[in-house]
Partner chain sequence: MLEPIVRFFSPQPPAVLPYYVAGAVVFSILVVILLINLPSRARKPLIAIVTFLAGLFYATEFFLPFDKATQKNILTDYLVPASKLGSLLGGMTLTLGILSLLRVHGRNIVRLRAGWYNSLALLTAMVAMVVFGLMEKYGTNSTAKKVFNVLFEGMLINMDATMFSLIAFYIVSAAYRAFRIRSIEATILMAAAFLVMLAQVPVGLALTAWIPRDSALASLRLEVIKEWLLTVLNAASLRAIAFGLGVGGLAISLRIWLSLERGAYFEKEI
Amino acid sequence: MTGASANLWEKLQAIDRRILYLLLLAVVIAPLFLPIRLPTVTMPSTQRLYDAIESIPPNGFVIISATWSGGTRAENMPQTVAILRHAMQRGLRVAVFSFDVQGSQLSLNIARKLAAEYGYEYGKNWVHWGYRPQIGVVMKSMVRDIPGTFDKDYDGKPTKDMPVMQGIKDIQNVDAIVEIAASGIYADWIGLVVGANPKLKFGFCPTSVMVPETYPYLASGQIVGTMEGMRGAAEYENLLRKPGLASVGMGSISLAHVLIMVLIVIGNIGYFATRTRRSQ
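Now that the sequence is in front of us, could you give the structure of that chain alone in the form predicted on its own?
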């Protein structure tokens, strides 16, 4: 090994970490302005959630709980957009609410934007029940009395006489519940609500780190399908043939992974080359 090449490998092992951070920043930002369309393979769990929403008859009633905040917005917001878009594409009645204060406002903004896109009329086609504290109390109450549990909407207006609520008395009148969350709240839904209506379809949209713990419930059928982090949202967007923020974000994630793998390979080659040189 020549002196020049030996010097090169030593330099590669001592790259200033600020340069690495700049490289990472560049590969994360670049796809946001120059989107990379990567092929998408739909996971069975995503397909199952999509099929479950597809199976609901027109004018069916879907509850979407957006229990997330700004900290997980990158993953939970595209999930919320995708599931709301699907429900509105299919002409389903939609009720949105949240067990998180921030999630209530964020989901309201998303629902208003999509409602305008699909011509959904507030009070007739969709409603937002606002923020609800006390998870267990709300879930146990809605099993037997939905109008009484959600008697007012986000703005404090009575919901009882809204057309979207017509025929909705208890959990038996609900076709599906989709929870979008960064917590283990799915266990509360399964324990307190899902079993009360054997025909109810319960979907869950977790952040990526939570995905493995949901597999037993997917296998048992207690969760009908999942949308797993940003990847799951990108898959769902592909099924809807409506690429969005998740599809763009997957370009950033993929490039960042490639960069990290390349740096790991370079670092290891440099380490072994330097060690070989010193042993000679």
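Whichever C-alpha set is largest while still superposing within 1.5 Å between the two forms counts as the rigid core. These figures come from a predicted structure and were not determined experimentally. Residue numbers count along the first chain shown, from 1. First, how it differs from the form predicted in complex with the partner chain.
In a two-body description of the motion between these two forms, residues are grouped by which rigid part superposes their C-alpha better; on this basis Ile56 shares a group with Phe99. Rotation of the smaller rigid segment with respect to the larger between these two forms, from C-alpha superposition: 16°.
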Contents of the next structure:
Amino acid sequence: MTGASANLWEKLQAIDRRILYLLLLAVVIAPLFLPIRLPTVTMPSTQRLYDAIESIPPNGFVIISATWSGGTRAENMPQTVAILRHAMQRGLRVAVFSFDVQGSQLSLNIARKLAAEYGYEYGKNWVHWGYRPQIGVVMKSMVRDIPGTFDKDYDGKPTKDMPVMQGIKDIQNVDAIVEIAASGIYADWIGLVVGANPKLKFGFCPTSVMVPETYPYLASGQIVGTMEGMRGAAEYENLLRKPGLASVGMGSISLAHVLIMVLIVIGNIGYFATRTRRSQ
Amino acid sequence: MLEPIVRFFSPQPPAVLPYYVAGAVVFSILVVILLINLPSRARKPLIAIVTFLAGLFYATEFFLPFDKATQKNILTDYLVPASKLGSLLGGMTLTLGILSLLRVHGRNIVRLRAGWYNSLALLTAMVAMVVFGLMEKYGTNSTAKKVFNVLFEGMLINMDATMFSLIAFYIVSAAYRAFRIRSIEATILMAAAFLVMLAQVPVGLALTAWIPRDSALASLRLEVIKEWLLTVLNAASLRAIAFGLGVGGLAISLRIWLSLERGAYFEKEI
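Switch from the form predicted on its own, shown above, to the form predicted in complex with the partner chain and output its structure.
Below is the whole assembly, all chains and molecules, this chain first.
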């Protein structure tokens, strides 16, 4: 092996990080301007969440918790849009709130936009309970008393007399809870709330990195279905026949994944070639 | 038994509300002064008693049998007031955090320590957000509402997204440099990672989309392989980890509840 080729193998293992950054930037941005048409395969977990929402009778009551912030907006926003759209398409009563102060505002903006699109009237068809600190205490008290726990909406108005809240006393009156989060908050829901109503459907929309840890709960049925990151949101948009942000982002996500794999392979080719040369 | 207390802490009519707020502020200040002036040897037992009683309330409410008709026990009705008390305490700890920030960074600015301008930026941003946030919530000034929107939705949320997005660049760089097949275990790990990554994106799924779902080869479709990896191998190991964490968490919770926990934080002189 010549010195030049040996140098090449070593270079393959040490590509300048600025080149890597530029490559990533290019593969993320390019598909946004030159969309790539890719087939969508719906995963069973996404289908299960969709079916769960579909099975709720009209005028059923769904709680959507948007515990996410700007940091995970790319994944959690399309999920929030998709689940809210589905609930509103089906004419369900929707209550939105957040354990994150940013998530409260972001979900309010999304809900307002979709409510206008579907003719949902605030207070009658949907309500926003605002930001709620103290995850554990809120969950424990909402099991027994929802109007008492969420006595005011995001604007400080009393919720008790809102038509959307009529007949909602405790967790037994709730058909589904969907948590959209970038954290392990699903464990709190399962531990404190889900078991209190055997008929309650609990869906979870995590960021992609959190997907593997949800599988034991999917298998046990404690999580009825998931929307796995942006890919899950794209699948859901496909099921709703309303392509949105997630569907657009799939090209960028795909190419970024391919780039990472190609780079790992290149690095390993260099590593093996260098090791072989040394052993000779 | 607890009814008068619950009534006292219930929402009050607007006419008397300011007196309640003023009373609560004065009471809180007095309590904080009292706690600060307590001798050190009295603080630990006090914290231990309060911790025990708080934990006892939730544990007792959980374990006491319910009345079948009402689905309640004698403590159930106090869960909501207790949750509100928890929120109030959370608010007080936030105040402590703000005071601590003001003290630490205010000192940096006054003494012009290295990087004092970062402290100034932090405090300016914090004060601006608090002032305009309160004006947006309780005021009628439309300019203040616009400024708050610029600060919160225009800056904070986007800066948060920017910071998080940067991680992607580091992940690419780190994966490229660190992921070397040095052993059998690393090879298995990489093969599993590649399969799951490919099945995570449509471009990967397209590779095996030509295999009919009802054919004998259907189990070679990437989404099926990924599902098997996640539901069988991954779920089994995660269950084991979760079980260990659960048992450990229970032990730690008991130790904290009974004030048995020891270590740098718990034995520190306060």
